[in-house]
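Let's start with one chain on its own, the form predicted on its own, as structure tokens.
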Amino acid sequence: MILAVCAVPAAVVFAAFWLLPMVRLVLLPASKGWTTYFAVLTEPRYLQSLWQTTLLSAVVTLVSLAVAAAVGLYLGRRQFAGRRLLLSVLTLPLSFPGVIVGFFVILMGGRQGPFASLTEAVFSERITFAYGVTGLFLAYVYFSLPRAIASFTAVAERMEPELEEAARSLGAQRWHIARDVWWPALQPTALAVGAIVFATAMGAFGTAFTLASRFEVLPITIYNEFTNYANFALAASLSITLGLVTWAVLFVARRFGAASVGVGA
């Protein structure tokens, strides 16, 4: 009885701030017809926005995992002066919101940035990269690397050096060690971190709002639909699509992560 009473506040909060909004979100597209649910598949503009967002998020995830795994292995397996300071600096962007990260990219690759000044001096033309897919890619990677580096570093610190030493004593080459020793230890973390990076990139709004003037991603499309056009039903439909794609990736990552842990055990 006491436990049931204690659960009441949690149930109220869950219903008010998650259940009811989700029900409203799912039912809203039906007010404009059931075809609204499939607008992202039937309208070329929305399908292109979804495709661009998914492809960009996938590339950002792969690049972030590759860079973070290399950095994490180095930091986790070596002790040197200034290591903790370096790790703190590398993870500092965790404290920055997406808008600030976008602002950093504009400072470097915007119309008044050093890259534009350099290209003007060399090619007599100011070239920018901040406002398109390149700027978004760099900003997303910059935003994703800190948590990925921190996760891989923590795993590398727990790796048993005896396994690598045994592999070397048996004549294993470096790529064999990477495949048979490093990868099994890093795989669960790679799946978990990769899913989080992908989900974050799919739903990133602040960074995209700052930089996506030449490359439209789905969060900006959703924002335009309900803010500029007051098309709440379509915005809800696109939101559902974005949520389903992200949820599917997280679900698959959890399943494969659990399977890899089970095999390793």
Second form
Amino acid sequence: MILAVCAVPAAVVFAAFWLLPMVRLVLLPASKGWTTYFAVLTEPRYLQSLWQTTLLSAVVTLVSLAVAAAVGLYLGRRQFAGRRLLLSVLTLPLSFPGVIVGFFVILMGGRQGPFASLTEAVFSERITFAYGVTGLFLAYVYFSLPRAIASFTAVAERMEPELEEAARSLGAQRWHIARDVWWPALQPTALAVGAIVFATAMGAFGTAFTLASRFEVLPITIYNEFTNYANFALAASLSITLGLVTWAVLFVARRFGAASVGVGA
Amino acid sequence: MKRALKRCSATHQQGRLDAPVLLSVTLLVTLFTVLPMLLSITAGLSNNFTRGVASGLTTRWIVEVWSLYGSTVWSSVLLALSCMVLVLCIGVPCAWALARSESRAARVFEDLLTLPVAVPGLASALALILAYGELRGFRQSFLFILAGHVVFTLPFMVRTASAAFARPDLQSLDEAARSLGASFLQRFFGVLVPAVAPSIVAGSLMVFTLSVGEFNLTWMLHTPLTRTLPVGLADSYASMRIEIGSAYTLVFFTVILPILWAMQAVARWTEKAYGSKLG
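What would you give as the form predicted in complex with its partner chain, now that the form predicted on its own is on the page?
Below, the chain from earlier opens the complete complex, with every other chain and molecule after it.
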């Protein structure tokens, strides 16, 4: 009885401001006919947007995991002056809104940025990378790395150095150590962090919004349908697709024994 | 002892396991992370971004940002604090109930609660607008954004606190207090909450951080009169010169980061004061 009373306030708030509105959102496309639910598959423009977003997020996830694992292995198993400081600098972007990360890319690779000045001096042509797929990729990696680095460093700190010593003294190659010692220790974390990084990249709106990229990702497509064309049923349908993809990835990762790491934190 | 062993093996490693690849990746990543921050700080303080610091240092961009967007700073801090307090009030009792209940309904509810994190903020925001967009007074107030932030941050608090409440030693402590005649409220505030204080503080910190930087939901939920810091940032990036955007980013760093660091210090202090009590 007391248990129920304790849970009621949270349940009421959750039902009123998420669950019931969400049920309504899920039912909305039906008002325009059942086919609206499959708009993402039937309309080539949306399908391309979904495909582009998925591909970008997958590449970002793989690159971030590989790079962060290297950094984690380095920082997690070494003691040196300033290690704590370095780790807190590397994880600082965790508290940046996505829009700031997008702006960083504009600063570095935009029309007025140092990269444009540099290429002008060398090739006498101002080259920018901020407004295309390269800019999006770098921005997404920028906000994915800190989370992955924090998790991998924590795992590497708990790794047993004896195992690697033993492998080394038995004459194992670097590559074999990476495959047989590092990978089994990192794998559950890689799965969990990979799922979160992928889901975050799929839904990342602020960064893409700031970059106003020529490479359209699904959150931007949804936003345009909603605000520019007031096409609510379609925006709802695309949101449901996006929500299903990210939820499914997180769900599957958990099923396959991903280590628990703080979601989204 | 363990620490000494670790240090010993670490120094031992350094001789044999100097890893040139890992070291260079770490250095490159550090550069990749820090360079844009430094560039944005100098850009916010230089007269002209393209010519850099050589164009002379100035605070006029910061002054301009403060007059244009100063209010967003206070809105964001207030909003994040309100969100934190609300999530504390509804989340902590709920976490206890979920930790103690063994019913199937509780597990389903726990899974449902985490959905707003798995589903992109854009979708949650659309749902809120479609459901409450007609309620003018609510739609145009900060309460509308607050509602979105609360459901988005609630699962972080509930999961952190409920993991702490689930400790078996806490269960027997609760039983002992009950057998001595303590009422539920006495036990909840006198025994249970102090015992999990570090987790609650850590959860609150997470809630504040998430709320203060939240954009995906907030951009959809805001109105011209209800702007938060990240919303203002996006607006300045889109419509102002690059020096103003940089100065605004600098304002974000100087206002928000000290608050976060202070809260982290409090979290560490609670960990020390309360964390060791129950081992």
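Because the structure is predicted, anything quoted here is derived from the model rather than measured. Numbering follows the first chain given and starts at 1. If you superpose the two forms and keep the largest set of C-alpha atoms that fall within 1.5 Å, you have the rigid core.
So, does Phe123 move by 2 Å or more at the CA between these two forms, with the core held fixed?
Yes, because once the rigid core is superposed, the C-alpha of Phe123 moves 2 Å or more between these two forms.
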